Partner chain sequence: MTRQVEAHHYCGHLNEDMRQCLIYDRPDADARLIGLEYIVTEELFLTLPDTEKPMWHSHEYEVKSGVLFLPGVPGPVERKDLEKVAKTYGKTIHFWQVDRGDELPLGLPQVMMALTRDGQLYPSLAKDVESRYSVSFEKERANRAYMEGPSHGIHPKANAAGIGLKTVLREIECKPSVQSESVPRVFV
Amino acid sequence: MASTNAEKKGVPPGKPVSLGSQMLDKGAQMLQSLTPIKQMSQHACTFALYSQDMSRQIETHHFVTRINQDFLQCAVYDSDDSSGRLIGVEYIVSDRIFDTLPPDEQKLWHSHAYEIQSGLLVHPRVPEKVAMPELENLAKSYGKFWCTWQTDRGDKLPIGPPSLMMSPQEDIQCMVKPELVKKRDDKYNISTNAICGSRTELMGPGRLNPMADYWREHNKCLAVDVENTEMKKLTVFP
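Go ahead and give me the chain we just looked at alone, the form predicted alone.
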């Protein structure tokens, strides 16, 4: 019965964690450095849309590692509690770096200016004044977000190829649903509208690169498909 209830909550199928595994986990936490994970220094909460279906919108939690001032990498979860599931990864680059990318690569990226200026992206429990320098940088940045686990449709395991995600924009077809924003705001006791009002001075890039947010100019999305292909072999393989 316990596993059935867990599955109803979207927990992957599987046996309960054994005592031996628990002991190993505790021991590893004490003995291993886990250095890459410990470099995560921020938690940002925002929203994302599936590029192939803008009506599918999700709340996302980005746990951010700063590689340098122009590059961030984010492990993306569907919540910030202990049962949060790793649903994807986002890379964030400054406008300076983005402008150096080839056009075919730029098509995969989205802008962040509206997402920041509208108050949709927040750093939970961090005062706005403290977060403001980072928000100024993010407003001029671009992101590439691949979703690998579509928990919003009830998938209990990561199924199928990754989906390219888009950022919210002011265009009516990709504005975030009010009920999603309210649910997030209630959780953190914040007001997105009030936050938006406090960010009127935030500026995006001097010129949004037209290759980002590719769908806006072309009315087409980019999606991953899986196909059979010839394997490159080092030796004869039966």
The other form holds:
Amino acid sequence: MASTNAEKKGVPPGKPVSLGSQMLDKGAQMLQSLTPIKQMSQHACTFALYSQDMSRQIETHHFVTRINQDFLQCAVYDSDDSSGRLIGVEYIVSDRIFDTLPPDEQKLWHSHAYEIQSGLLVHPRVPEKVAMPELENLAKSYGKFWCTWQTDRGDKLPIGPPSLMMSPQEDIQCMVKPELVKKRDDKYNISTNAICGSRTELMGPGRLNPMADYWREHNKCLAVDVENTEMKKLTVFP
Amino acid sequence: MTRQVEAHHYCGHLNEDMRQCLIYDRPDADARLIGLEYIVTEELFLTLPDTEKPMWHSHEYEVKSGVLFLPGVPGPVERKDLEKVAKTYGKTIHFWQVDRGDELPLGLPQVMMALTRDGQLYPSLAKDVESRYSVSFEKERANRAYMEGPSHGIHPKANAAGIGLKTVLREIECKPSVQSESVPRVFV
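The structure above corresponds to the form predicted alone; please give the structure of the form predicted together with its partner chain next.
Once more the chain from above appears, this time first in line as the rest of the complex follows.
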């Protein structure tokens, strides 16, 4: 198997996939239905920021499954090639559903309107006209994104507690670094600025819920820690 | 440990030493994506900082007891893969607590642990899986008796070092992407 970028960079460290493993995988693929992962119907490329440090921003690749009109679930990777590392999961709900959540839950979610209106979120290789109906839906939605592998800070393995991620907004405190956007634009031969110009008609939710993007109204960011606790046991562990 | 979930893993190799898995609550088209898992060889596990190791769990018992299986894959083929998995460690995070009836993924991510000995798994959960997939864990246990766990034995810090782990949320001062105009800057 040709070595991939990940193997070259040693993230994660390890030997190339053996012939035995490749054959096992091929065999399993033929025998098993793998139904849930075949429901992924969209690839979206966008940017996210760490809630505990907005200066840390990442390009993300969302592989999206629409469950129903109000709910999507995404497997998030740090690139769109076969060596892409699974860095987290994002859930997306309509504004209708979001408004029913308790405030303590809402503060973990972010809005999508700016991200989409600004052209930061794109569906690579999909013409804008074709993507537009979905973009109209997504512009009104809210997302909850947990990142479990901080490859942007050089972690060779997924270390640490999950991080809550936030979406780009027009505030200067969370501006996405131009060099990140340029790198993405060059890869797909697009212009985020031009795309932004063509999305002026896109509307966000009727009323942007003030509990989403918690930091904007409350000037506090959210971090997750892992602590010891007493485990409820049925028997000896481990 | 009193809250237990059946989990369907869809895994791929990043390389021979590491796999990454999406976890669903059932193997169907409308399955809910409830979490993910990373699986590493013992060699990679031992490179983790000691503060990180408790978030990872061993797979030896899950594999040798028969409860972990590859639906639809014939035993001899399945065992060729599982004898490797028995020596690995995993880090599993769940985001959607379907077992408590949540209709949406609410709350904080949960660091999950794995079964590590007899007597932990609810018999009703086990019987339900056995009957739906027409498998017998007892029979598989006998077939897998030859398998071995990690060469250095199960690391004492793995499996939450026997203590429970919980995630907590903290409010902190924001670290902005760009300094706002009002903050004086030093030009070097």
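Whichever C-alpha set is largest while still superposing within 1.5 Å between the two forms counts as the rigid core. Positions refer to the first chain, counted from 1. Not measured: the values here are computed from a predicted model.
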Superpose the two forms on the rigid core and tell me the Cα shift of Pro16 between these two forms in angstrom.
3.0
